[in-house]
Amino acid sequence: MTVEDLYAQIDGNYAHAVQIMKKDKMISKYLLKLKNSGLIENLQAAGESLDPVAMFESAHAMKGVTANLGLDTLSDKVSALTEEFRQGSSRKYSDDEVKAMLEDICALYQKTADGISEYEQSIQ
């Protein structure tokens, strides 16, 4: 499996990521490591006691991450909390519809660390 099928797979922007990282090399590099960075669980984590401060800082690290790796409809989804929990902003959504967001993006990242995990093998 090649870089470009696994973002195929995961309904990646491959040409974002290649404008950001230059390199398959790079892109795969950073592909491995999101999947044990620990985002996905700090923000799981704020989620569970919907602290402001843990919220925005988390999801504005995944954000980073996920926008920097050209993975799209995930930065989107995270973004969407970030701008919830930022600082100084009103709360649009609840707190049942916050935890529904967390869902979709937790099944979202789950989809992308096992293509990661696939492509992991195949590379091996």
Second form
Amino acid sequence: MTVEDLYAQIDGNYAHAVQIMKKDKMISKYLLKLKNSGLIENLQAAGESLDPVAMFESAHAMKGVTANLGLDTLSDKVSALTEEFRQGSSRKYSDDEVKAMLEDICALYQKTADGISEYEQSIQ
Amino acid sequence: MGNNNGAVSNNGPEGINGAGSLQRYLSPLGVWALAFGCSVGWGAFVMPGTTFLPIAGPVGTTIGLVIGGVIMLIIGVNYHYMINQYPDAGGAYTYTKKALGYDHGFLCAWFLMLVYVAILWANATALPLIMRNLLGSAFQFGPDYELAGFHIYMGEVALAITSIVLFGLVCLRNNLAKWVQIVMALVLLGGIIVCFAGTWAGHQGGMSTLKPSYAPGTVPAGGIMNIIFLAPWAFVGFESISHSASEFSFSHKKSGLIMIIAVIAASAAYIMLSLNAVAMLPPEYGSWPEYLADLGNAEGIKALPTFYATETAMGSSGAVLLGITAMGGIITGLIGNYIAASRLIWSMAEDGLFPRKLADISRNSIPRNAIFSIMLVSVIIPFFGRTATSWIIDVTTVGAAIAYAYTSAATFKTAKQNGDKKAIYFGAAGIAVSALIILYFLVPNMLEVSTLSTESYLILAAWSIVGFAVFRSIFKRDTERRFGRSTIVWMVLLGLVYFTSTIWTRQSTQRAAGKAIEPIHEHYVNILKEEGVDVTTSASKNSMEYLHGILDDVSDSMTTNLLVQTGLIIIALAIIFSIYSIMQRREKQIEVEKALAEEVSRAKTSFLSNMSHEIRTPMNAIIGLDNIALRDQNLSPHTRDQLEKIGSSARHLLGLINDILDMSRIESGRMVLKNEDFAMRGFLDQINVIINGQCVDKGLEFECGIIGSIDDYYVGDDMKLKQVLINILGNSVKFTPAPGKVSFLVQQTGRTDGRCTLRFTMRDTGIGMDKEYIPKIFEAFSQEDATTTNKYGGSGLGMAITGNLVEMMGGRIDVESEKGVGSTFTVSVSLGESEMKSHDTQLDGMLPMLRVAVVDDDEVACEHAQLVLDELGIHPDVFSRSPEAYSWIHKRWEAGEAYDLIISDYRMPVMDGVTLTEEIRRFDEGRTGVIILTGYDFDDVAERAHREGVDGILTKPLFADTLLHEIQTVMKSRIETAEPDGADAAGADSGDEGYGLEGIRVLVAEDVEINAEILMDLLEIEEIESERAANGEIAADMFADSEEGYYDAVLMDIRMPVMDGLTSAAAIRAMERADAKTVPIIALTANAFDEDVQNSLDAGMNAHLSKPVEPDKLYKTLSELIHADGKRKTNQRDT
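Could the form predicted together with its partner chain be given as well, to go with the form predicted alone?
After this comes the whole thing, all chains and molecules, with the earlier chain placed first.
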């Protein structure tokens, strides 16, 4: 399984990833790191309390990493959460809607993580 | 609920304040004493004889007073309701302002204030009258004078002033005032009861003295009605307790009962005194009507029937007792009205209607300044005498009725809001009764008796005018916009002024005419007598009746005319105010619409700004993917065509989004102009590259030239200026069909006080415009005709943005155009003079020694090249024809005086620049440096030029620093060519083959670990060392702890915990070390709007990169910033 195959499987933007990381090796390195980064866990924890600061911090961190990796769909979804909890902007979604967004993000992340695991096995 | 010693704020009993608030000191008995004492004053002892009994007789008066009392209770219910709604010191003023607005509140308070002070004056000036009856002429000493028929003695004036001052001082102590009021109120009521009982006990004529029961010659019902209408005059003051509501030490729910008891007691007091007045008649009169009809001729105590009866029945002790009782009435009137008026004035001052000083509360919780102000005004009144004062006192009935009407209206409205049906009915009944009372008093002879005295109408008019003036003053100071919301108030005041002054005129005229009848009559009777005509008494009487009849007819006619005139003026006024009201509403609507529009505009701008990032991201993806897709060699022509169209549409859409964003920023005032040094060379190069490309694509000729000399650097916003020029030039290209020409000329037209005026002239041979259309081209979404948009496209915002940007720069755009011939746009802007100059180099000293030839067929270009070279100290030979130039160059070579450098235009007739080079290379062995100037893309010329031996290519127009740089390069190359073993300097320049960043060290400030690692890995690709800081604070610390020059650059994430990037950058820049000021700091953030960029720059950063960072952009930016610093370059070479 190649990195490009993986991106096709997880709906990632391979071209974008290459534009940023230049090499498959580097993309691969950080995809594997993403799995153990704890970013999604932080976001889920913040989602439990819906504490605005925690939500913003965790979403902002995840948005940056996923954008660097060309995981554009995931990055866009997390970006919506970032803007929702950005200090100084008014909330646009209800708590229930935010939780639904979180579930959507977790599901997409899970699909990405599964794909990465599969890729990891294929290169071992 | 109450707290005897507590203090309350003006907002209700719950607001417990310290000093500066009113105190809860009034018990139910104290409140009753206020209500009763204010209702019954000196008038109660006089009016039975002078007014009540002559109008309605003893029985009629009794019935009238009972019914009048009941009506007052209706008003009392309304007061009770509102006291419980708003228990503060304002009373009717507060109720009106809360329910109907401040305008109405003012009108109500203005008349109510007059009521209370006028009653106070009535009581003070009554004191000398009592003394006249009790002590004779004891106080009639000192200078004396007569005013309005009343004899005024300074002794009596002093007595009245003493009472005003004395009881004013009593009111400065709450408890003292309360107890004096209670004692005097009890004395008043007790005295009346005792005197009534004593008088009737000593009465021996049975009930016969009460005959006739009603006033003779009148309809009893009419008399009773008149007494009823006099009720507000009789009972006014019972409601004064509403001004002390915040000082009650008990529940406000008891206020209703207290007012009922006070009104019943007052009613009983009036009835007892009225019946007393007819209990004993002087022996010379057979009945009370005879006695009262002759009251004007009575002297001494007989002039006061109540006193006469009491003295006759009870002896002199009875008269003294009644005198003391009357004193009680006067004192309670003085204290009660002092308290009511001071609380009202205090409350108005609290709202800013009167000077704030009047709202001061003393330490013992007294509105002291308000009391002093009343005292100050009141001490003047006794000098006017009792008659003049009574004109003012007459007005109190109208004033009280206005306050009653407003309180009832406030009750009605508040009850309606609260859904309280009972209170709604009472409110409505109160309004109706009050309105009738006002009409009764204002319209003369509406019923049987005349109401206000003639002078009272004038006083009412004057008070209304003063009210107008005060209202104007308040309105002017009304920064909170509480006033001016109701035109009804103005109408009422204006109507009152007009109506009362007209009535006064009418009454005065009538009185003067009445007075004139007698002398006229006498005059003609005398004439007749002189002529021997026998004028009998009966004939004389008939003629008098005849004259009075005529006067009555005239009077009736005047009344009719007055009513018609009043009606017409009221209609006209109503229409005027209605128009004004519409205007005011319209203005208000415009204000609301403006505020809404501003809000919408802010929301729009905010929305657009926030959305820009979201919209641009997918747009970039579309364009990027389209480009990737187009690289596929196996695409079918059809698919390729479609992909190209997608790309073209996407770029167009991106352009539209950018235009809309720019326009929204300009409209919202968020567009900020930079004021930075910029190089004119790079500036014009960028414009030329874009426009030249467009011209080549379209088959147009493009020419860029500089007229005269311009600086290498200026200060201004190069980005925005570039946007302006590219926009206009882009339009020139768009609207010029091939084969046409677009020219771009730059000229510095002036220099004063550190500012330079630059004129950019853009001329085309395009389709042109009608002259009529020219003024409209800078309007948004304007194109000359609808087909233009379809044919040429565009958002319709480009020129609007251009116009706005030039305006922001303080510049101007002039347009000349002729349909079918072309257009010329001239942009003039003022730019700052820059201190930046081209860098000196080791070659600078050699420059004057260089032998240089310039070859160009364009005379302007030749002249400009000569100017630029002159600036560098080079004095070239100039040739306008290339064959002549070649001959001369060759001749010099052969003579051993070869040129070091040839600067030649590319496109020339007969022999172009490259051909000229080719010919030179045939004899010079490559020793002569050759630089070609071109107005075209490098790519078109470069390959052939280099092949033929050209050393450098420069785009027109020529700049000193560009040319210098190129000369340095070319001359070094010549030196190296001459010395093959020379230094390997060629690799030092940043060029196409690398960024020259190897070995530099970068501090990476990024909080998210993975992002930091990615960034550091990317840096490693270019062999850049990096160190990470997890937040802004650590970054600042690491920089501070490092040796000077350790870091070559800083990559600074903006959004970080602990300390953000902006703060960290500012902290680094503020450090006391040389590299803190120079180290390049690059901001990294996901947002790339103008203000983010501006914030980064403000914090001292050098550049701004959007995340996720594209490696090439990162390297390029680092390279530009680091290599721009000569020292860095040296360091880089050393590593």
